[in-house]
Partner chain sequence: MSITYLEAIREAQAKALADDPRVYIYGQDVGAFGGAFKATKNLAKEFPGRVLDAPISEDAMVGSAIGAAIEGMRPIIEMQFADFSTIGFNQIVNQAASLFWRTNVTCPITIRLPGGGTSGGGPFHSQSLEAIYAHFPGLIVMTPATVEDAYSMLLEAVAIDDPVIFFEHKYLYYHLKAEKLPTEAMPTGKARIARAGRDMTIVAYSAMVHEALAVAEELATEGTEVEVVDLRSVKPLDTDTIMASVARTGRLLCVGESWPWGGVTAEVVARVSTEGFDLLDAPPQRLNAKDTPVPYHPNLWAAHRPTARSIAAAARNLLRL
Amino acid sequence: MVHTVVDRGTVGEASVFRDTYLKAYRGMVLARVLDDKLASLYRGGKIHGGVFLGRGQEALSVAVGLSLRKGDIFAPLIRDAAGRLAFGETVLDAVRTYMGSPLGPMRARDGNVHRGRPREGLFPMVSHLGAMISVVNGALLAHRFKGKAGTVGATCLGDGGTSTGAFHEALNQAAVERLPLILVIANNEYAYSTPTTSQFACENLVDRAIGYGVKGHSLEGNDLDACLKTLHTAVEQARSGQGPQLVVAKLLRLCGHGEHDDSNYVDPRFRTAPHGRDCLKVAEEHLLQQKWAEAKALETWRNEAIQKVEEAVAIVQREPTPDPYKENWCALSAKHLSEGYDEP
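May I have the structure of this chain only, in the form predicted alone?
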């Protein structure tokens, strides 16, 4: 196992990294604005089902999405709005799914976080924690059998998901097959309301990497600089044939498990700890300190994100909802619903 020491130098040229950082920050802002709007719609009774926010996890998530390229596979989890957007999901796709529009990628047949476009490498998540690791393994094996080289697959998990049998079996399989898998663990101190002290006894989850024979990387998950550099390293190592990479990021969920949860169980000490800081604020401070952006630009980018989200919501609110008495509730595998179907 290798514990990655985050290089504070560059990923390529300094100017390239600066541009990547700016792109990542704007993606984080868009994800935060989108999440806040979805939470508002939920509280207003416009969204049915659960709403799960990525507040506090945007830096880690966006770094995953940006580290991948076309042809790769990304299987996000419930708090990965930033990663989804960075990988190519549109705000319109997200809003349509949450609001049950039949024009969304899931055609109003599944709710909220179970959305994606598999043909484009964006996999809809399976709610059973740990299950997406084996799904990505299967896709990577399919690439191998077809002779498709140079691709990687990434999926995300919370600390609680590492206690499941699915996590063990799939990570063991990836290690044995030396698959180009990047498994990103967001250690946010709680599996819903269960603290990590009741979940595992090892000092750090990255210590598990050695038991599976995979490389381990650990970082502060609210530091965008560290997230971008560590994920870049992990992805390049997987892509170059060095096998699975386990990335463990320490951070704090800055909201409840879902909008139905007030998170009153969170130890107040975590909220004042370094890893409890808001990743957006950390990134903003870095941008200003490095003179990569001015405060006015940050405000402009946020306003642009708000406008983009509001426009998407306005579009979806004008779209018809499915009529349960007229809709043919067939599976998404039906020809007229399957991916590739030309919508009018």
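By rigid core we mean the largest C-alpha set that fits within 1.5 Å across both forms. Just so it is clear, the structure is predicted and the values come from calculations on it, not from any experiment. Residue numbers count along the first chain shown, from 1. What changes on going to the form predicted in complex with its partner chain:
Once both forms are fitted on their rigid core, the CA atom of E327 lies 2 Å or more apart between the two forms.
Counterpart to the form predicted alone, namely the form predicted in complex with its partner chain:
Next comes a single chain, given without company.
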């Protein structure tokens, strides 16, 4: 039997855990503030195309980002603002990509959540769900070829994404190669409007783990405590050679699929169910109850996050927009092999 339950004793000293928790909480706040700002920019017509938020999924996402270290690989998905920031992405990178700044990592060529810095281990997603998992596998294979030991790769997916062939092929591939992959599934009840009942028929997605011969972990995705501990365990197990880890979190998306979507299809019972609680509120209560922080401190942190995001937005708003005449219209690195199709 490969399933593990949340192991509450592996993170070590209580004070160390408290520090991690506070760091995670602040990361969640920053992500939430960033998301809120992106939503308001969207409503103000300042963002081209869609806006996809991670509201309600910050605890899980931040735990993924924090459990990784430099040299690891992270391929986040649409609802991972928190995990990206925790892994080291800057607010500026996020805002520049959303606002289409040519100075951002995607140079206005790609936008919104399709951003990353591959050389820094942060892989930029393509839209096609499931497609990033095998790419992370490949990076881990390369680490093995190069004798780079002790690194892991994490990637995230939704409940809907598990229906892709890409998910199944890549998880099996990772299992066969016993790669240090951590595949994190956020089961948030819906894929756009589609409920999980139309997506899969198994009792719990973590049951997929046993079928592929990988370790499975399940947890409440709005409980930061559980997220930190489970991800810590999963990452350590992957790092120590125990093969791929499938982590399945139950939570609720507390926003539309994108900001264009009012998500009126969500069953109201979920909103009042335990997993429908806002992870940020849950963490806040926990902090106060443990006396790890005072209400005043929470407010200060929030204000600091707001300032950080506002500063980034102010910078990006002053930046130039991309100039098609200066754009290098070439998709090949080998310029001499580019055909260059001149305009008539």
